[in-house]
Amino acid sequence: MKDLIKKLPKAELHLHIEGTLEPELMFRLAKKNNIYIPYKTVKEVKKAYNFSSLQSFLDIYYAGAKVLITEEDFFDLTWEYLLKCKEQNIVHTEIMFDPQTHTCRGVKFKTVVNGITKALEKAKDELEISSFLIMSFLRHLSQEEAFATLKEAEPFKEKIIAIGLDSSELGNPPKKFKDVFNEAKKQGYKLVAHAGEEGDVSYIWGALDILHVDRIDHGIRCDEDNRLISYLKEKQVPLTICPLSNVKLKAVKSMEKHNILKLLKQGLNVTVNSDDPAYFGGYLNENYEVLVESLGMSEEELKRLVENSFKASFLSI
């Protein structure tokens, strides 16, 4: 199985390029920026990623950030993650970025998003690799921060295919962000939200209703309703799900008593995705591997869910 896991042509589309960020690349560019970071080792580094919660995680995520400056510094992150593509066989890749995490250090947001396209064009010049990118709103802040960004995002609107919804979910539910997502619909974005994380299902009626949302990144908590359940099924919206992080954010208790699986049989439109693979301990292909490993995953399962990472993906545009 983890032959024909390689073998496959795959694509990904929950991917925060941040996430990407591995600890001998923070050291480097930590060093080439003067830039401080409290780890003195790469092993300091993976030691502090035993995170109790999403919040847990963002906090070290925040840190890490910190090191992109330049343009050359996005490039670079997004060039080793496109490598690793290669590396994977992950032929199409949609790849979140937010630059508000970037914007309110004073890095501008064209530093952010000409360094991250200039990589996704030599990947489909040099590794034939197709690329989507979607802009992502840190859910934490407030809406109108999410609209200023939105607004500067208007010089590079044929660079970003969609708007998404990201960062700690509790608290912060779908509706605080209504009138910006109603705008970016406008604006012609497809749209996608976190939801169904650590928030009940609630938030994801919520992006389904309220934010009217393409696709809903996690959705594990979907099972706890029925008519949602239904719902899924029935509109086959897909949900971008992330096996590996769900375990290490403890949003699953244990590989094991992953709902995945059980969703894929019940006929909804699931995916595998890797999230933020430098921090959570493998990429696109590691997370199908550990379904192997722990849920028995069959050929056919796997097969089906590589069919939907596809069928689920923005390439139809």
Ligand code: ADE
Second form
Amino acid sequence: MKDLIKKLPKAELHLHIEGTLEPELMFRLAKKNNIYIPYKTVKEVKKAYNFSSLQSFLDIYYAGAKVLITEEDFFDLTWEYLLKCKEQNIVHTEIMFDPQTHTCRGVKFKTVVNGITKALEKAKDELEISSFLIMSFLRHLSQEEAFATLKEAEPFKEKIIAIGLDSSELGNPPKKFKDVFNEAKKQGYKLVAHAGEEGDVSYIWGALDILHVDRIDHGIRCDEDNRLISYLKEKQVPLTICPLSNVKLKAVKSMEKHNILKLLKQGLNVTVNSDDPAYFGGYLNENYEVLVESLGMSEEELKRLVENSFKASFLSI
Ligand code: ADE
Ligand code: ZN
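Condition change, the form predicted alone to the form predicted in complex with this ligand:
Zooming out: every chain and molecule, the one shown earlier first.
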């Protein structure tokens, strides 16, 4: 199965580029840019990556992102991930980035977008990897700040396919971003949102009914509501699920208890993704592998999940 997982061409739909920052690159950029990080060795970093919740991860993740300053830094970050894609036979990737994580530190919006897109263009030419970019709003910030970010994106509109919503879910429900998502839709963006990662089913319903998203990121708590399961099945709304992330952030007690294959069996359009692979102990193939090891995933299920990764992508538009 490990060979088959590696051999199959795959698409990845839920990946935060800031979450691909490996400790080695973090150290190199911290030194180059003279930024303080609270670790001395890779071993110390790995020890700190022991999370009790989404928030405990986000605190460390935002601190790590502070080493990213120049366009070249964003290029290097993205290029390293794309080389990993080549190694893992990921032929299409839809990458999320969080501009507010950087603009609030004085890094220019164009520095972030230009660095990332230069790497994406190079990967198209040299690695034969296609990609789209998804700009996510940080939901712990206000809707006004999201509107300001949408405005900043205007000159780069043709480089960004969709708008997303991430960061601290609990206490920041979809309705907080109703107007800005509405505006983004009017401007022609596709829409996605994290929902039902830690939050209950009301967050998933809110993302569907209030934000009108095309995909749900995570959505694993959908199994608490039979009507929601029926809706997701009937409409074939994609769920971009991230098994290693869910266990690492304690959204799920153990991999053996993960519901991804149960949802697949029920006919939902579920996909496998890596979320923040540098922090969660594995890239895309490792996320598939763990489903074999812990849940006994069959070859047929693997092929269906891989098919779904293309079916749920924005390639078809
Ligand atoms: N930002 C990066 N990873 C995230 C996750 N798993 N949930 C919410 N926001 C995130
Ligand atoms: Zn995510």
